[in-house]
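Only one chain is shown below, in structure tokens, and it's the form predicted on its own.
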Amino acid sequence: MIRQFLNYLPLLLLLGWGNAAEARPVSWPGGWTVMTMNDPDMNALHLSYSPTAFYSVGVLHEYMREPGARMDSVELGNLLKRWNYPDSQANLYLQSGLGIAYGGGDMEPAAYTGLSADWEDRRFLTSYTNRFFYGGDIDRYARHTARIGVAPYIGDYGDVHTWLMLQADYDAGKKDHASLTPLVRLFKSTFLMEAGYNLDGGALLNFTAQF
């Protein structure tokens, strides 16, 4: 983890600052997403391109640490529905994709789709996401992850921001199949990180940059 965290943090330091940072599948019109994601269940790389608003193509590149397999895939992210209020505001995406799944001289097609919901205000933040795929011998699954968190101060625009957040995960396919992670976000601008420690052990990394 701290090996992978290295590698890309010359990428992510050399993409700057600019507008308020979030680890959503689309960004605004014109603008690229760079995500790097490790967990107890995967290290995956992200990158993606959004001509409008209302969508982005990208290609992901994952290995699967289960079966100790990787896949390769195009993505495509969609906004379904955003919900703008005076002091918060709501988002509904879609995010799917194709791609080749190989490991232990096996490859297979893959694919997987999955809805992606939040919402937040200054202060507080609450998400759901479910990931369903199908890389026929070598893996498959239907994953829910859940968010709650906190803001423990409201910064202002430019500021450091600050989040302590509490993960829920639930795979009905593995053995322990719920997972509980407490992380931190942290990010100004387009630059994003989180990290975390599973309760059953394993960490969570993640970094995001917009540019």
Given for the second form:
Amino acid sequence: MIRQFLNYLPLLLLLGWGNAAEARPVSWPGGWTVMTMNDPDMNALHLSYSPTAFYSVGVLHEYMREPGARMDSVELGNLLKRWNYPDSQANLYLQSGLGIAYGGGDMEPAAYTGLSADWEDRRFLTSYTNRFFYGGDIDRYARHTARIGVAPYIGDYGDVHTWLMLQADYDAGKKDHASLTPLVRLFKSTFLMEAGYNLDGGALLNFTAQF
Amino acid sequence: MKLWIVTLCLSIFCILPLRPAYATHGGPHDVTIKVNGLVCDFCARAVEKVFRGQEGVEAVGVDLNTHEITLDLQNGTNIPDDKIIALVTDSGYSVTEIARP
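Okay, that is the form predicted on its own; can I get the form predicted in complex with its partner chain now?
To see the whole picture, the full complex is given below, headed by that same chain.
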């Protein structure tokens, strides 16, 4: 099993990781980020520290609902590239993690990796995230998430910003491959909350704070 | 279920006080920096944090509408342009112009 895991590892690390949450995985130099993510597939708690504005190190605890498994991991987030324009910004992130998955009385080494790309101005936002997860016999998946969003009004720094978004998820390994989730993002200073309701009846609730 | 409840409580605690958190800085400033990439409060907070940690900086303002960072400096202090450019770049953004009255 370990050998099989090691065979997958280089591929996993190359492909990059994207968390289900769409908040920024890298903060300012010396900044901390805490995220909780809850959706029909999983519950997760993430804590990371950014020594610079270009990478972060962190820990993730995740409960994967469908196999009924848990995972604890350490992870590395990289801002590979940022494009700064006068009125907009685009980013490319790579995130990868190594840990242990627990499920069905078994314990397996786990790894995940993925890319996340986004573009936003103050009115519109679009993003794409993938996540490739290997947890031995406990769980394996490749998940893709895309978002579009619009801000109904443009607030100043420190105001409450509101985004209306539509999230599309695709996981070929799941019984229901694809899903759509309309959601609302409220964003104030460095606190971000997202609440949505999947068209198949599942709720989404995410929270991010940077400090 | 516990994490759902924690998430909801954090959200209510942090987001719901629906009022601006930061006063805008009026009047002339010692340094005005035009920056590309300032599009959200995370960006604004990042540059604010970085400049607030600098010796001699009395106040930092960020205006997302004009894409400007303004600095008020203590009397007798100065921050050279190359240091400003380095601080903004290290925060992940790009300086396009630095103006001093």
